[in-house]
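Starting off, we have a lone chain in the form predicted on its own, written out as structure tokens.
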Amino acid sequence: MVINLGNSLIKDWNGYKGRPFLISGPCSAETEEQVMETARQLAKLNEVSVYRAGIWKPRTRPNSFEGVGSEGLKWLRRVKQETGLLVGTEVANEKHVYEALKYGVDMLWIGARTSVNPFTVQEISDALNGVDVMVLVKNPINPDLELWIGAIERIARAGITRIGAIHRGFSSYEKTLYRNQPNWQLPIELRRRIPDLPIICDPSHISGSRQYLHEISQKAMDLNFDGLMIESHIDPANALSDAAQQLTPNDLKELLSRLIYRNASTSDPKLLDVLGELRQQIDVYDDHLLDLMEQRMKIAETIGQYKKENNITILQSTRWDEIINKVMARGKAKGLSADLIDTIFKAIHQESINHQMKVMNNDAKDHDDKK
């Protein structure tokens, strides 16, 4: 199913100044001189196109810096008018919206702890009735497309037309090497499902260390995103939020000049028969991968049935340890991640079980019927 929004295109976004669309500026407004500092050296740049700060901050513990309040949009007014600056900002609730709306804020985000919440998606779309304003919404906090995409429908549904979507990553009980795991499947097929939505990468949340930024921002552009949300302080390391994930303005301009912008398509006839000719090829593997995935469930419910008849458990917890152990080493061998392989495999257990399940309830299905 494919979605369309209506006119969501960022290069209709005033202050737009080419690919990427950056936002960038403090995790949080901390001082009226932090701000105006960032801001004035951001300005010089030349490359940002929304200075953001947060005003109001939902950290995860008490008695974290939570934000100067309503206090710092008189800052964000005042870099407005001295740099000529577009203004954003995260906004959590309907009092949120007001408040930033009231001082001229030009772009509001909603961040990934609110958009979990369709009761709190559908406060703020109802404040944002009838208002012309950039509004951007994050990923929730765990890996929901459907959750996502209901939260920018909301949205839309207020009359919004301005819309875009930012990709933070997702959290995770597993210690991984990013603080959020950027699970590119997922933005990817938001971009299949609303081809016209402007999806913006943030890096900083993704990565939640300053060395992981250059990375995760090549590949948000490798993979056509529109933008990048990335943070930048004065003085990273006495920030009093996220210090770790900020850069200097300099740092960020550094940053900038190593990416790589590459072209969305072609018109070289050659390079276009070229990748017809392997994509051709690609297609013939995908259709040969089907048929064995067809043979190997029939395989799997022959094993039911040979278990249903001698009253077996389906789950066999060794013989799935043996397997997984198994293919990771001969996976690793051919050149594919342990994450390709633990994903495939376990997607094709699940769906062994289920066939098998199927084979085991058949008895149970024709009683019911026979009532």
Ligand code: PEP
Contents of the next structure:
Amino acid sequence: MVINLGNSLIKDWNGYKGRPFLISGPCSAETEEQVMETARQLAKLNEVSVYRAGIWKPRTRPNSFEGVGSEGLKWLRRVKQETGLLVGTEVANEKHVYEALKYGVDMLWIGARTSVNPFTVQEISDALNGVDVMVLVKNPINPDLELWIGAIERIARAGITRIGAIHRGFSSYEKTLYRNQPNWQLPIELRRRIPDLPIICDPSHISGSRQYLHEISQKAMDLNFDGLMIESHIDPANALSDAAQQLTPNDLKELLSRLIYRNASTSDPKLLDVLGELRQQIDVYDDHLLDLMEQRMKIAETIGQYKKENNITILQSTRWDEIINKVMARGKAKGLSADLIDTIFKAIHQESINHQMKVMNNDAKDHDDKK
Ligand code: PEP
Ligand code: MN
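Return one more block: the form predicted in complex with phosphoenolpyruvate, after the form predicted on its own shown previously.
Expanding to the full complex; the earlier chain stays at the top.
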């Protein structure tokens, strides 16, 4: 479907204070005092557009702090009245939507554990029908772009025009540096698929700890994201949820001061000339790569034919092992990352196998036909 984003370009949203569109506040609303004091300190920075606080918290294990519930919405309303900040919270079912709207919440977001579930997203969308509120959709916990887009479409179909996406990273089984894998290619592809959709990065949930917040935020800015959602708390060490990743408002100010904002494009003719020339060279190399790949696959098909005729299996593990070791070593010497070599050669190998399979199966069919 075509998503009607209306005036959803972020600079038309209320509260826009210039790039990046900044959403900040505690992971969870804990007490009225914590909510108010964090908001007062953030308001003073004059960079925050929306004050966030989780009211209902989706926790991995029971017996963790699961949020203060509707009581906290009164505190958010007070934040709005006393600081002028817009306020936002996560909704995970229709009851949350009705409650949040009753207290004048300006921005709702759908959490990662909710956007995986089309039934729940539809329930939320139905509750939002005809309402004028900002809605952000976090990526589902699994790296499934279609599911993410599907959730955005459901919200758009309810008539919401101020829609955005939040990239908060993806769960993985292995222990990795970050709490959630960024898989940057997913938000990049989302931008290609829905170019006008604002995308906000949530470095807090990607990082899982304060130490990586700056590098992830900078990366998001370099990839031309529209905004950031960063958790902040007056006393992070004693936060009831996500203590390791929250910043004091002062530390947030310091992080923001170190961010470099680059231009999304340039109109300088000299620079455009240079870029144009270099891009032409890139296009030539991309064509080479495609030609090489085509030639490689033709050889694979010939090999497939021989294997077929001599009745040997397509997969030859020792040969594959030999190739991967060789290209890994050569790639390293050329300054190419092990990740790149691994991804590219596994994909090329799989493609070769597919081509050989086709040769074998077609032959088998011919054979059957002749019988
Ligand atoms: C949150 O923003 O506090 C939160 C629970 O995030 P996510 O849905 O990304 O885990
Ligand atoms: Mn959190």
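Note that the coordinates shown come from a computational prediction; the quantities given were computed from them, not determined experimentally. Positions refer to the first chain, counted from 1.
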Hinge residue among Tyr178, Asp268, Asp286, Val131, where one rigid part swings against the other between the two forms: Asp268
